[in-house]
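Here we start with a single chain on its own, the form predicted on its own, put down as structure tokens.
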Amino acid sequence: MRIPLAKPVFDEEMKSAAVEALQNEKFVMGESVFKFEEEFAQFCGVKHAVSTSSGTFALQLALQALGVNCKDKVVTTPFSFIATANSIYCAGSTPVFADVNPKNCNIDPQYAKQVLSNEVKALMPVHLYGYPADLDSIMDLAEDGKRVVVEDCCQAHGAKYGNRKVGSFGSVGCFSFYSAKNMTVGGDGGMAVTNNEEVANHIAKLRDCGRISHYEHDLIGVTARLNSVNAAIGRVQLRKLEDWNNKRRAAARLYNKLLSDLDEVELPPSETAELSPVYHLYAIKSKRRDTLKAYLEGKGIQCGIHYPIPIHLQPIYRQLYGYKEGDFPNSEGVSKKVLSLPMYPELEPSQIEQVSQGIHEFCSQTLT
């Protein structure tokens, strides 16, 4: 593809940091891990951060540390990557879905309110595509501590809601550093952030086999530690993240300008005075999504679909809970329309113009 969908960065500074960590630190839980945690907590504006081997584990261990158990239910969105719901299931709880707002593809608090019950002990909003969910309304549903909120920020590193970064609102915020994210660690990795020291310590213990000393364990934990070399790469990427996010916002503004005249294409929500997205993905909507995708890719423009199958219609969730088509119409509707266009910090204005030209050509041909 002449214009790829994403373009992860690995430069000489990251290579040097990786080699330095490999040569001079413990491979697991070395100095870089703890420095990365401190720096990421500061970036998010919280007191504590605990690294994990994936964003999925960050979500799962956060729920467990908050006391959510097999008797409880967790409300989340059916329109996300499957790991969101999997983390709830693997924590021993039951995911309960609430449909999305089709404009921003995030969980709709009105639908979330309808599925609340005494069994619901947690809410897990997802800041999908890097666009913040309605955190004021979600926090209201928590009812002053009656329920906990775990933010799935796995696509939203650095996004702001008001004057605070996402991840700092709920009891815990969780991030992924998978290689396609706004920042990575050169492999899988995750982070849980919180202002609660007890919860942070609990997550740290759970990710390290539940140990209280080298050979003594008082919890059933897992092996979900972050490797030192990954943390070293993450530290370098974190220093570049704000600049990268600003470039993504600039790219989104240019897309918005060039595509705003097309009635056939619905653009993602723009940044506002209160909401500052980070455009992990720039996802338009089109009723002719599949044909448009094929047309653009025929011109060397890679596109993606995030996500073609809502979680509740995945085979395993149909099998486990009996979900069927029509259960969450908004999620099912957007899953048939969303199309992710190329988006990464080094995307050139001329490339965005080329993508726009291809979409305009497609729309004019289908209208004639």
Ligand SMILES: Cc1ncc(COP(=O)(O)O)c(C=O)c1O
Second form
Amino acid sequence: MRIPLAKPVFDEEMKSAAVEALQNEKFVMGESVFKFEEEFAQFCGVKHAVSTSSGTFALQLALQALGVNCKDKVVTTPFSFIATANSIYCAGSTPVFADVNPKNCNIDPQYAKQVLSNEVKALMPVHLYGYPADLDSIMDLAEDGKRVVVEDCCQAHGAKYGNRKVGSFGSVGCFSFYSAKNMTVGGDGGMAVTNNEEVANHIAKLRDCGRISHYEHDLIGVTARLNSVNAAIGRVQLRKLEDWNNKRRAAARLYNKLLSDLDEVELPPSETAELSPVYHLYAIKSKRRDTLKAYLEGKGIQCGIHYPIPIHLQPIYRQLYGYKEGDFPNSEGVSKKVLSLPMYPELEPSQIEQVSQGIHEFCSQTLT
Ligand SMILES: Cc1ncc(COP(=O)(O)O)c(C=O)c1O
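Structure of the form predicted in complex with this ligand, given the form predicted on its own:
Let's see the whole complex now, leading with the same chain.
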């Protein structure tokens, strides 16, 4: 593709950091891991960060450390990457879905309120595409500590809600460093951030086989540590993240300007004085999404669909819980319309113009 959907960065500085870590540190739990955790906590404005081998494990272990168990339910969105709900299932709990607001594709607190019960011990909002969920309302639903909130920030590194970064609102905020995210560690990786020291220590123990010392274990944990080499790459990426996020915001502003005259295309919600998204994805909506995607790809412009099948309609979720079409109409509606356009920090204005031109051509030349 002439213009890819995403373009992860791996430069000389990251290469040197990786080689240095491999040569001078323990492969697992080396010095870089702890430095990365400290720096990431500082970046998020929280006291503690615990790295994991993936975002999914960060979410799962956060729920377990918060005491969410098999008798409990966790309210989340059906319109996310499947790992959000999987983490709840793998923590031994039951996901309960609440439909999204079709404008921003994030969980709608109105629907979340309707599914609350005594069994609901946690809420897991997702800041989808890097756009912050309605945290004020979600935190209200948690009712002063009766329920915990675990923020799924896997697509929202550095996004701000008011003057605070996402991840610092809930009991725990969880991040993914998978290659296509706003920052990566050169492979899979994750991070759980929290202000609660006890919870941080519990997650740290769970990710390391439940160890209290080298040979002693007082919890059933898993092997979900971040490798030192990945942490070393992550540290370099983290230093560049703010600049990269600003470049993504600038790209989004240009897309907004160039596409705003098209009736057929609905644009993602913009930044406001209160909300500062990080545009992990720039997802437009079109009723003719599939033909538009094919048209753009014919011109060498790669597009993506995040996500064509809402979680409740995935075969495994239908089988486990009996979900069917029509259960979450807003999520089903947006899953048929969303189209992610190329978005990455190095995306040139001229490339954004080419994408926009392709969309304009499609809208004017083809029948609606
Ligand atoms: C919203 C969301 N939640 C959870 C995850 C899981 O993260 P990971 O792939 O690092 O396990 C992802 C990553 O793709 C994601 O986008």
